[in-house]
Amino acid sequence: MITIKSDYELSLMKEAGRIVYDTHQYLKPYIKAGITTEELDKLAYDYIISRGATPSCLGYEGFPKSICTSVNEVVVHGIPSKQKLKNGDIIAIDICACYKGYHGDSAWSYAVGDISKEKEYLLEHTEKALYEGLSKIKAGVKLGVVSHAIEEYAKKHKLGVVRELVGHGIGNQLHEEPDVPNYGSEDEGVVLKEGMTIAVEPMLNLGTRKVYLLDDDWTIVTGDNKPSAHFEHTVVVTRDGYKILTGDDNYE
């Protein structure tokens, strides 16, 4: 079932996507070489915890940490580890934060030191495919619109767009309805309504769009080993648009 929240749940969802931004630039000064993943989730853990929330992913069918670390040719869903990293990575970090019961996703790529060309144009494209998307959002739109558009996106700068993992719809659970997927035609879809909010997470690989799983049942990788990014919003739909939750425009 898809929810429409009301003001005090959004409220408790901006504190939350408020929370999340927030660990994403306290993390950000450590992203460098020789830094373990672990150690990173580590510092991750204890900032969600300082400010009164719970990190979301802990636990969260059987995960075994609290943010996800995807380095490189790591599309989603990497456990922090001892892996160090290095310079001319990438890596993922996918923050999840629950505050009074309600959650904020967002996951951002960053570059470790320097990084390739072909590195820099799949950050700098895959961050501009996600606001590709969150521009077509507004109530009476149908969601295909919004998936199209990514898709059209990838297409143009010639990225693969990963097709087994979509976006989702959130609030009281982590994961809700609808499905947010980066790939469809503009016919598909629900059509949102105002104060419905969905996390929009397009994840775009270098190479082919194939991916599979490792043997840990968790870490998904490209099928060429090639780079992927990954960049996501928590948002809810406005009348005339949308408001980003886990971004830096959520202090006012």
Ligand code: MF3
The other form holds:
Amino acid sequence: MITIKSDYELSLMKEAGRIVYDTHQYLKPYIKAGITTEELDKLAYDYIISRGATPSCLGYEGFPKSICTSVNEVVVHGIPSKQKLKNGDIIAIDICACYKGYHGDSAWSYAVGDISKEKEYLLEHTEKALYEGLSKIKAGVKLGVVSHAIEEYAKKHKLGVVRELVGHGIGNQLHEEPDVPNYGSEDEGVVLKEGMTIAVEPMLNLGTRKVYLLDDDWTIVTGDNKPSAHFEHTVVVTRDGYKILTGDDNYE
Ligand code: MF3
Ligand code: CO
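Hand over the structure of the form predicted in complex with the ligand; the form predicted alone is what we had up.
Let's see the whole complex now, leading with the same chain.
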């Protein structure tokens, strides 16, 4: 079932989204060579708790940590560990927080020190693919229009579009209906309505779109070990467009 959120629910989702955004900003200065992903996880846990929220990932289907840290060829769901970041790495940090029963979800990819031109290209165009998709959102539009726009943008920039993982509805559950794929045709999918809340999250690869699951049953990596990037915002559909709940414009 796709739910339409009331103003009260939206006010809670806005606060959850703010906490997620602020956690990203809090972590940013720490994303440097030498820090371990486990240290980033601990910083995020403490910060989210200090804001009166809980990290939605912790214990979600048994996920052992508070955030996902996906370095280089890891696409998503990297588990924070003793792995140290190195100059030239890229890291996608996926943060979900639950505030008074409502979730916010945003992933962002960051450079560690100086990165290659190819990695810069990947980060730039994966972020742009997200905004390209978001720009289509408005009540009355089919979800396929959003998905298609992301796919077309990625194709135009010769990036592989991961298909095994998709965006999702979000609310008092972290994952709700509908699925929000990063590919598809414009005449597919549900019609967006005012008050729907969705997480849009392109995962794009420098090489093949193929991915596989590691033995830890969480970590998803690219088939050719080339780098992957992930950008995600939680948004609410409005009559004329959309509002980002996990961005810096969520302050009025
Ligand atoms: N943002 C991630 C997603 O939408 C959340 C994963 S939480 C985890 O899939 F626990 F599964 F890692
Ligand atoms: Co998500």
